[in-house]
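Take a look at this single chain in structure tokens; it is the form predicted alone.
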Amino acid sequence: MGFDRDVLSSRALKRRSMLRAAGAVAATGALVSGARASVVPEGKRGDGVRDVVVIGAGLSGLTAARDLVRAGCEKVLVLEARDRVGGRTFNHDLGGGVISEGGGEWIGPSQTAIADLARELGVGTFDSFYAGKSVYLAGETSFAQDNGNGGTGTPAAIVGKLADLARKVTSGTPWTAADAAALDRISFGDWLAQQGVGAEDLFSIGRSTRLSFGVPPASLSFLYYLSVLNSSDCSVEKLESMKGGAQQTRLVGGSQRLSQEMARALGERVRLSSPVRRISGWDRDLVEIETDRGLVRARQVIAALSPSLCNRIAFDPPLPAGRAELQRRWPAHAPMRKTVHVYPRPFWREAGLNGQILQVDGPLLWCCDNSPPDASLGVINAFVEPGRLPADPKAAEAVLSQIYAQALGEAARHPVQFHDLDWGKLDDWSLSCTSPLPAGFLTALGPHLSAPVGRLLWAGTETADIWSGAMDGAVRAGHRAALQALGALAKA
């Protein structure tokens, strides 16, 4: 595709050459001065149609409004159905500044995409706390280790035998490896039944896979838990740690902060409690978009959300049936629960512990220590079980208190604040945090994933080539999907 240089401004230049996406970078400037010829700007048409609508205010579908508008798409919509933005991310104000992440909130070196969000935002970084001992409790018995890490461990010669499997599997497209077939008919548990694994090894890597993607071995395709490990450079250690790994950095003002700065910026765009409905037309030039506050007219959609939540939507005329099976049966059944215990100072450092328990029986997972950089506030996040803590808050207070003091002192058992984030039941929009994918799923309908369907196109870190399940994904299919609207308007 052609264009005229005289006409271009060193403004859209500049706005170019910041919308770039894995692999698409040379091809970025041809789409973007393409689209801007055929884009109005907001205030000069009277149809009131939008150029896109943006369905999910959450990393993904504001990292894609924010592209389309530093490429001079004025007249895009972002509908949210909750009242707020930040999709599975959630800061819990603890007063003073101080925040605690009840959603997504670690960040790792190979997750490029959203550190250079970050750092576009002005939303700084720091290390992860994890210097100490972490405290292995079994009934009444515990012991404290050094682990090293900061990860839950996985023994060496099973990581070396992921490894080789891993680097066969494409993170993006896992159902094209040579032997995708064999490895999505078994699970992960069967995989690790044929290798002889010890029980404790068994226990260990067990809680790594429900802390990572929600559920046990067993539930999950071995295909899938490949290519989301090919995407961390084939290496167990850099999914699992915070050291060199995928929780080694957090966010200044927590991970809900990105998603809040580029909401402000994009302002009145972000319209929330707009849950869509329906979906019309998809098919032809004008697309309606029904939702609770009226109706809107685009010329692209972009789904930024879950597919389980996709299925939720009425469209007309029905999807292709591949894409609307693959929505039907994407599972939705990981929803975590994720507590805050809030203390004066983090007092376990000074026994040389890092904040981190596992228990081999009971309803803790893992906890961590998830305090400020400048330590003014002891904070403990854990992932608990959601069907072994009392649904009460007070009383999955109690319980975890108990189980802190025994493994860190009795300083433990009296929190200044508690926060319990069940995203089961935090509202209708969330259902689960993360997509663990059984066995069968990827090479069935993997394909239907993130193709384009007439104006529909789709985002979420679900569709990301590179992280999926991360917010790192999310932010990379943002920015695909931005790229491919653009190309959309500038064909049209």
Second form
Amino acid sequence: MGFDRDVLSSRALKRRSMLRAAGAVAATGALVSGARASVVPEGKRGDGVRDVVVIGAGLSGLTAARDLVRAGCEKVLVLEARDRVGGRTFNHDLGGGVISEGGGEWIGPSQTAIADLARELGVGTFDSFYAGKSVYLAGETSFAQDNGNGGTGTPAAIVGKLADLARKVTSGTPWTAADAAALDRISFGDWLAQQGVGAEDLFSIGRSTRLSFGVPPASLSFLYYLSVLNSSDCSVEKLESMKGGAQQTRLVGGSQRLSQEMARALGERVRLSSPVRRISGWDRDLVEIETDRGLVRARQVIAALSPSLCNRIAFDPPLPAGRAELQRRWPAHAPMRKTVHVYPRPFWREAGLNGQILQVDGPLLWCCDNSPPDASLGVINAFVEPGRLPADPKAAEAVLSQIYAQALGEAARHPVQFHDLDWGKLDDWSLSCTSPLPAGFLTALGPHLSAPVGRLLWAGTETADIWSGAMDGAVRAGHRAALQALGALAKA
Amino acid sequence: MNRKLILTGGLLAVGLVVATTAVGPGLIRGQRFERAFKQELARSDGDAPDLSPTCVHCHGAAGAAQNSRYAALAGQPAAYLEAQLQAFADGRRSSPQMGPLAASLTSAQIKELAAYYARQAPQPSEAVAQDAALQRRGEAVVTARGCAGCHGERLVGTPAAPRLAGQGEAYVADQLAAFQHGARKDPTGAMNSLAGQLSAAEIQAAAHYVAGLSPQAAR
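Structure of the form predicted together with the partner chain, given the form predicted alone:
So here's everything in the complex, that chain up top.
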């Protein structure tokens, strides 16, 4: 599993960034390097049994480990497959201390778990930039419009109906809703068709789900869509907007910093480049975890991974049928591809534009102004369709520069940096960014999502009660798994 | 990436809003845009299966991938596409992305998708960098190994084997490597034994050569 093959296919990144990405972690420093030397199967040494092994050094796993240590549970080890922490968060280093996020980046109202974590770690926040007009492109034509809050084109009647339905679907356990079976039998697309929504509104809603879930409405269970809406105060606007919505706020220094700060504090309790291949004896008192860098034993295991990644680990004895089926069928076909154009300054702001572009028919799904808080550089972050934009970074950069020039002006033709991150081709350690659950999935398999199995506990944003799929959900799931582990250890 | 982590933002409030709020040159621009927007919507493929927009993300519009790392589906033989979706669904072909997706489809949906992509006109994938020497080496490999025997003259595909001509260079190289290492298994074993005999350089050359061929059958 050559995870560093073709890491970030970006010109600026190719040489430098591998070093920098490593360097970002190396800032956490000596800590990890000490751990790297240890390949001795420590279980054999007798003293190496951990109270808890956490698999995955993303937001969820590191939150769990941090909670455990703070609760006095010292013998904790975090195993991470990559040579960096942060999971689906990643900071592109633009130089001079400026970053642009290649993965998850926004937080919003009611996402209090991640906001609290940032505060505790001393990571500041600032507002996303959205003031001015967005530009819409169709063929050779363009149109600029100030939409106020980056709100959706979802028709008001449907927004109200969706809110009413979402109130009855609890986000953490949607399969317990009174009419769960009926809502899970159809797709969001089926429901929209029943409402007689017109072609233009369907386009807007479809673009919105492509961005939020990676798929069109026809591929999303209606029950699942409602459960996500339930996290967002049952409001489509709050789910999709910047102002007052889930994209309102960014983290100073980038979202990956949260993981880097937690890893720094955990020190040698975080072990990088250690993919877990097999977990044995999860039904006994001591669980054996086989990694590429030796065997580890633990009393409790927290798998802070998506079910798709869990599915790549061998379990002995095999997992119970329901959990195994959940992992096997968990959808992973929504890897996003995010690019970065860097300019000397955010020149579009002077023309009253907010840097947001939506292309009706082309590789660009949507882009926005992702400049640093002091606007010392101009940054455009784009979500693109991987299949419609060349893999070659020079070609990809040129295609997008042309689109940006059409929307923002000629200055857009000359970015000073370009970065490209296609999560679908990056490596084997994320697989997908979101989980577009199809019709029928949650009512059949949902109850297996976070139910402990023997000594195995499940974390990762997918298992969150609230804001599942978001960074906030990852933090919440980490807190919950740490409590579960402490409870299990106390009973043992 | 992650949902909210991602954003969504301004979705169109086109339509009447545009026409009524814009004035002067803005109105004209708005009307032009609205016309073009409606044309784009009307152009969308009437006979596309409901689920095909899901495939677009990686495989391009109407299966014409413009990214060499993703499989181009347009014009591939229906029997081949159907067999691959079935293989993904039951785990005979391994892919964390395609496996669960294919498993969520009914046999009827698989047949419908396969037939839809088979009738799309094949398009060349992402442009291949000019390298005449590499191309010659690739042609020699393809000729020596008799690829046309199964993949058809000019490698445009047959009911038994997919079109290679104009397929993505990186995708072809990835698949040859997967056959070589056994990560992908050809039911007949032919591709595994053939790829097993190729060097990394030969794989690179063969992928380069086939990616540069015209995907259209000779008239």
